[in-house]
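Starting off, we have a lone chain in the form predicted alone, written out as structure tokens.
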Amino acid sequence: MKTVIIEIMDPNRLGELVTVSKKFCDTPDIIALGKGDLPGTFGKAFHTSETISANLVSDISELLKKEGYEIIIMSATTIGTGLAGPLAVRLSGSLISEVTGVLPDLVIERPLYGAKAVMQCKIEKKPLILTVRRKYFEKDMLEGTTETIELPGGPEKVILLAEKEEKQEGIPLEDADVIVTGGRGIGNAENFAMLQDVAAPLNGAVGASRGAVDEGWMPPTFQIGQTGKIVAPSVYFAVGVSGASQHLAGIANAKCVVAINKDEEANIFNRARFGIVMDYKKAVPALIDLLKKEV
């Protein structure tokens, strides 16, 4: 099936979407957004430096019609979500958001009810537009670069007046293989330094629950959950996290959850593979000492 990826030129996102695209074709085409060289090998490769969804819909929809794409794949990010709905309307296509699995015969999986259930859809109408959750598919190894064809720029419907770049040290939460998250049970902002001492030896990242963010202890960009970042690390430490359903939805694909909480009835223990019922101020220093010896 004729397949195209629409994504910013980020190797991690592109690698995941290439893996998804290979469920439908051998080599996908791409509409690359943003600046820089395009990593990987693609069929036709189009490019625009524009990244505001409202300014892209008209030109991209015309290109999709002209090329006759049957499968259109994007990440379930701000840009992908902003493009998917309008493109589905203009193309009279089918749309499935937050995709977590692609099975044979065009059966698509996505989570429901905060990841408490999985819906399977068999799609018969094309074009099919998919937004794919980050970290649910292994990254394809992108080799080399591909020359691109510049898309003509249309009139700007939305003008960017200002842009503030928030620099985050270390590995982005979406790409981290180990995440150490603090909840409201951490008590204050200063105690998050202790979590950094756990994450650093493991080359991991520090996150926060919505409760901790609401308290002002960590910026919103560190929030993990249904209304924050969706993550899928190999190991996820939940320290002082109660385990609200919205938070659990954000870690549904974490491979191993380790919970530390002094409340033995905390909901996070229902998701955890390993649990420590103890005040984290006693458990975490012991873990830090162990990491210093072993890592």
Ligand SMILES: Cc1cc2nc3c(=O)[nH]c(=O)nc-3n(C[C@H](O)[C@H](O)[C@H](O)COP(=O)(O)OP(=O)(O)OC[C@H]3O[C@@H](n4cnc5c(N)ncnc54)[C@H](O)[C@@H]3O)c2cc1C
Contents of the next structure:
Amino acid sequence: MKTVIIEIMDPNRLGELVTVSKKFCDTPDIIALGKGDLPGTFGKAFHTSETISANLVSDISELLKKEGYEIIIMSATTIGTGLAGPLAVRLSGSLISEVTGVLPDLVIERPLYGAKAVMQCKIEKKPLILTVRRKYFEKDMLEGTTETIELPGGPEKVILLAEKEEKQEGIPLEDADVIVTGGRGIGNAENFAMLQDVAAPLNGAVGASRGAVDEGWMPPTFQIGQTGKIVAPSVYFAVGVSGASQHLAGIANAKCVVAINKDEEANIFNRARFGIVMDYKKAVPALIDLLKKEV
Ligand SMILES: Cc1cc2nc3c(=O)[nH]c(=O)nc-3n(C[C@H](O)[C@H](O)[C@H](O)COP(=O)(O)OP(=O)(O)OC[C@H]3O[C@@H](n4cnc5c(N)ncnc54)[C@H](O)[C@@H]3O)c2cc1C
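Please move on to the form predicted in complex with this ligand, as the form predicted alone is already shown.
After this comes the whole thing, all chains and molecules, with the earlier chain placed first.
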């Protein structure tokens, strides 16, 4: 099937989308966004430095129509989510968002009810647009590089007045293999430093529940959950987090959850593989000491 990926030139994101694309074709085409060189081997490769969805929709939809793509794949990130809906309308296509699995025969899986259930669906009406959840698919090795054809920029609907780079030290939450998340139980902004001492030796990242974000202890970009980031680490520490369904929706694909909470009735223990019923102010320093000895 004629397949195209639309994505910024980030090797992690591209690697996962190439794996998805290979369920539909041997070599996908690509519309590569943003700055950088394009890693990997693609069929036709188009490029634009534009990354604002509203400015991309009309040019990209014309290109997609002209080329006659049947499958259009992007990540379920801000750009992908911003593009997918308008493209589906302009192309009179079908859209499945937050894809977590592609089975034979064009059967697509996505989570439902805050990831409490998985829906399998098959849609006949093409083009089929898929936004794919991060870290649900293995990364393709992206061998070689591909020359790109520059797309002419259309008139801008949204004009970028200023760019402020978000200060992000360490690994982005979506890519982290170990995440240490603090909730409202942490009590104040200063105590989040303690969580950094758990994350750092494990090469992990620190996250926050909405409770902690609402208190102003951590910026919203660190929020994990239904209205925050969807993450899928191998190990997820939830410290002083109650385990509300909206939080759990963001960690549905975390492999091993370790919960530290002083309330043994806290819902997070229903999701955890390992649970420590204790004041985190006692448990976390003990964990840090252990890591200093072992790692
Ligand atoms: C539409 C909508 C979307 C939402 N989206 C999100 C989302 O994306 N992400 C998200 O996280 N939430 C989200 N929420 C909010 C969610 O419902 C919860 O309110 C929130 O997750 C609670 O955060 P919390 O667990 O940190 O705080 P709390 O529920 O206040 O829990 C704090 C926990 O800390 C424990 N604790 C307290 N002191 C200590 C201590 N010293 N040691 C150990 N444990 C301690 C307590 O026992 C308690 O279990 C959303 C809600 C709505 C309505």
